[in-house]
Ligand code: NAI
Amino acid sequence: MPSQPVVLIPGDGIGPEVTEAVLHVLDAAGADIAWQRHQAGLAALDAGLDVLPAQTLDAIRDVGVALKGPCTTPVGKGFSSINVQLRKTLNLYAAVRPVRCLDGVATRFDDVDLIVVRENTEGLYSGVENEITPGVVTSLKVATEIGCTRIARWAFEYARRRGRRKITVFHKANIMKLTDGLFLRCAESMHDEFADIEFESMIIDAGCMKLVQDPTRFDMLLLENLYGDVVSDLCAGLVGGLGVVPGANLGAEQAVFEAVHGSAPDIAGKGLANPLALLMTAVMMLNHLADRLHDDAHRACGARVRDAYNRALAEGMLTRDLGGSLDTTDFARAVADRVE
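Can you show the single chain from that sequence in the form predicted on its own?
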């Protein structure tokens, strides 16, 4: 059987070095992947291409799965966010951010293990803004029944597939009765089809307070676009920051797996970048391939990688951002050496 093709977007800044570190570990774990390299961000501009080249998008459409390193969207000059373009163009409506405590990574909390599911295409991020008169602007929050129902169904199906026990919806339907009200009603209606999954709703300000008081009371969070953007980073802070959490943007046909941290050009090429977030993201990608292809080999490979980085962290193999002394390559080698 031929190797599974996956689009690889190394990105720019620290992107290429963390990507190479991840590839080293995946090779050690025996990942059967045929990488198709494409560019986006500053790397694409440097190659004389658009910031998000058409050939990159076409490759993702054709293959269906991509692993993406951090990319820089140039400030000004009319460039729009690469990530937003990817989500809208490919209709990647579900953003998924697993957040859990890791042995060896010191945090204020123990036993955090939750998943943030964010609607990715609507809300205030629809970008509908107008200047009514000089000095007065509006931004339109968009919610559709199709979009709200789609993300609710995706979350409940994911919960059942992954053996999660409860979904909590964060909302502000007490104020935004139409938009957030629709989001909440669609989630409540979907629960009728998934009675085996516990369900609760919570006004978002109270929910954020409860998150920082005791995050272990939550299992899965379901949020509209803006709330999900903010809360997913808040949750990352509970377990050590953006450098220790993976991320994925999923649609009906395509999936883009990406580290959620930035490109950090100030430390690019210095060996200071932690590849862990992208490595964890690659494990999510392998599990996705296993589900999609009904291939346990990809899931077993992901488990080998996960066990290896868990073991490395527990044994104190840490990069400098986590209080250790390893550089990017050293950490990749430490994980690869522990693959069984």
The other form holds:
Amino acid sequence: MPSQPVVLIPGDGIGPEVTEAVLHVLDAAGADIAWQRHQAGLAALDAGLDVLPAQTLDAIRDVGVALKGPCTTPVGKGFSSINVQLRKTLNLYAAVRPVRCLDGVATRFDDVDLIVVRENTEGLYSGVENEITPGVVTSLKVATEIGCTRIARWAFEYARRRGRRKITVFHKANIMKLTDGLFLRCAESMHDEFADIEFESMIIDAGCMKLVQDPTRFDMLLLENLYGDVVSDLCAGLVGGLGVVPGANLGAEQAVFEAVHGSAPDIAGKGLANPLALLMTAVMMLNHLADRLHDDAHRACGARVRDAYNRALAEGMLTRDLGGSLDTTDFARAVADRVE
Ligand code: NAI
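Could I see the form predicted in complex with the named molecule next, after the form predicted on its own?
First the chain shown before, then all remaining chains and molecules of the complex.
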């Protein structure tokens, strides 16, 4: 059987460093992948291409799966976020971010095990902004019944498939009665079809307070786009930071796997980036391939990688963000050496 093609987008900032580290571990674990390298973000601009080149999009459409490093979006300049564009263009409407404590990584709470589900295509990230008159600008928050219903269905189906017990929606429907009201109503109606899953809703400010007081009272969080973005980082902070939280952007046809963190320009090129989040993301990707292709070899490879990084962490092999002293490459080597 030929190797499975997967599009690889190294991205910007720490992206290329963590990507190389992940490839090193995946090679050691014998991942049977034919990587197709493509560019996006500042790296694409530097190469004289569009920020999100058509050939990158075509390759993802063709192959169906991509592993992506973070891409920088310049603040306040004329570029709309390449990440937002990518998710909208390919209709990757569900972002899923598992947030779990890891043995060997010290955190305030011992047993956090949360799934954050973020609607990825609507809300304030619709990018519809206007200058009404100098000094007065607006940003349009968009919610559609189709969009709210499909993310609610996705979350409940995921919960049932993965044996999760409860979904909590964070919202601000007391203020944004129409948009957040619709998001909440669609989730409530979906619950009628999934009575085996517990459901609750919370106003997001109170929800965030409860989340930092005791994250173990939550199981799955379902959020619209902006809230999902913010709360994902908050949740990362509960389990050791952005270096340990993986993610996937999923649509009906394609899946783009990327960690929650960004391009971290403050530490880029210094060997300080933790490649674990992207490595965990690669394990999610291998499991996705196994499901899609009914090929347990990918799942077994993912399990070898997971066991290896768990062993490395438990033995105190930690990067600086987690209180250790290993650099990006040392950590990748430590994990690769522990692949069995
Ligand atoms: P960021 O996630 O890049 O960094 C936030 C903080 O976490 C920084 O102090 C950084 O050093 C640290 N950090 C992040 N990942 C780390 C890792 N793997 N190991 C160790 N430390 C890590 O968020 P920020 O600074 O808000 O954004 C920087 C750029 O990244 C922006 O241009 C933003 O638009 C972009 N971005 C891209 C994303 C993507 O491509 N999916 C997601 C989030 C942000």
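Here the structure is a predicted model, which means the values were calculated and not measured. Whichever C-alpha set is largest while still superposing within 1.5 Å between the two forms counts as the rigid core. Residue numbers count along the first chain shown, from 1.
- With the core held fixed between these two forms, Q213 has its Cα displaced by under 2 Å.
- Once the rigid core is matched between these two forms, the CA atom of I132 is found 2.5 Å away.
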